[in-house]
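Shown here is one chain on its own, the form predicted alone, set out as structure tokens.
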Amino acid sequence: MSFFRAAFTIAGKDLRVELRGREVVVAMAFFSALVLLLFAFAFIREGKAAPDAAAGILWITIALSGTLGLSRAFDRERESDTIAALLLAPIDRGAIYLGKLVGIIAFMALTLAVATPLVALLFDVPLFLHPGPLILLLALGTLGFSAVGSLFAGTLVRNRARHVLLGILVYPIIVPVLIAGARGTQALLLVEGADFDAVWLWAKILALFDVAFVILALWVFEPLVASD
């Protein structure tokens, strides 16, 4: 079987699993709406929320869901115990990391449907006036946190710990992109209207971060499952 062929069998097994069971992107989706109420009575005051707050808060709840979702992604392997046959499995095992990585993406992506609309709503900011800078950013900023939370999710898969050390060893490194996200995602609601040269900048940032963190994933993967 080809690399991308596998990837993509992977990637269809695990949507058609949660089409059926939506665990997963449910999940996903009622926490984002539940942190960004939780921020919403924190940050608005009489009608009116904190200058600046709502870009910041779109990329923290991206990645406290994103998190959830890693997570679950992963213990389905290991509840049903299909973990151990994955890695038996005759095929490149960075098919497997990209595999999860896509799925893991489009899990994301549908939450974010649900997440930017609230968004917009609860914080009155004009998140849709620019579209396409915008859905360049998240999907960015999505593929640069799956890249780096599929590969420790997937190298901790057997460890007891994992769901304490997931967090530990994942946001350290995807604060880069949470910064970029949130600072060119801001350049889009200034007042005095959006500035595409700091949107294309951080949007540079982040494509940057995403090549170099999958071509990475991609080589340490195998040997990193195999010492687990």
Given for the second form:
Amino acid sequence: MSFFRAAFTIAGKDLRVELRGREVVVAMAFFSALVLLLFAFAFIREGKAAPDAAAGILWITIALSGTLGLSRAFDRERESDTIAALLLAPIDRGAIYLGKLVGIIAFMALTLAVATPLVALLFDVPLFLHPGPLILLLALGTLGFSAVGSLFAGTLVRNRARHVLLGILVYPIIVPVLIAGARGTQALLLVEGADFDAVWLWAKILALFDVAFVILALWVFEPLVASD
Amino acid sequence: MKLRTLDLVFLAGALLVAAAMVLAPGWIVDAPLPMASGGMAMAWTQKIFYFHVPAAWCTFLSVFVCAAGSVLHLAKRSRGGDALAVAAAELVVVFGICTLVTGPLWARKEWGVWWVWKDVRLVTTLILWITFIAYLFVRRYGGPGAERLASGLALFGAVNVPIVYISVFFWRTQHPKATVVAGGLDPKMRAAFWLSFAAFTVLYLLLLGVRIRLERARHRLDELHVAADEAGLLDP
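Right, and the form predicted in complex with the partner chain of this protein, after the form predicted alone?
Below is the whole assembly, all chains and molecules, this chain first.
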């Protein structure tokens, strides 16, 4: 089986399972709504959100609900030790990683479809004034987060402390992605009008991280999941 | 007790560091204070520079040493690579503390604040430091296979550094530039700085060497323990 066929087969399998149960996406979307409500309770004073807070809140919500989705999506491979079967399959290990990555990105995209309008609504910001640049930033950020997240979630499947370790491994690495994403989104939401030069700049930085993360993860996945 | 070559190297390094510690205070006090941007001489806290910059250098050097060890460990399953990586990771945290404590002490006097969130150098150093605390945490509590997970983390941490540094060009920094060190320093300042720089580097290499030896001794002890157990020597 070719590399990409294998990857798409795995992604297709994940999406089919999800389509039947809808467990991960519903949990992620509901969780992100809850997190946004918590932020709303914490940051809204006298009916107004702190200026500039919305962009950061959106990106933190992505990271938090993404982590939840990652651990659930990979726990599924643990239940009847299907991860072992997957790793035994005569395909490139990189293809397994890529397939998982595509699946996670799809889950996160669906979650964002709920979370982003909710941010616009709760914090009263014109997020959808420039949908194109916003979607570009979100897509690049999601790719960066998922690239790191899928690698470590996949590696941790058989680890007893996986729920504790996932956040500890993923968050320090994706801080620059969160900074770039939040700054880019802030530039879109400026009161005096969007600063497209800044948005473009942050999008380029995000793309740089994405490329580096995906290449490194493809290389590292094999030695990380190999069992002794 | 027989002294081996390696012991002699360690001893020589320790003597060098000790000599530098005797010399450096005088040189550092003697060095003139540079001008601040306002045209006035900087405050005395500027002397922190002689500790802060070498400590930061060792922190970043150590990140790349750790990444190199991790690559060896992941690609070749090399035990030595892993020992190098863990030794370097601990030193990232140690020298990182020195950097992150001395920096704000200076900044408080010169900039009026302890910390500037929008400065890319400060934020990178902090992120790196936290990444390597996470590294040690994973190794300690990660259970079987933790070394490999930690190696992966170290690689991503190291990859972040150059990318964030590229973004320095876009992201304004108020941190003094590295060119301050390259030229334009008073000869006395330069001498004191390079002495301190050399002392820190030798100290770093010493600590790295000692820690690698400890890690190797630990591996050896584990192997002996297993061998003894298999030979039935540990049975009561």
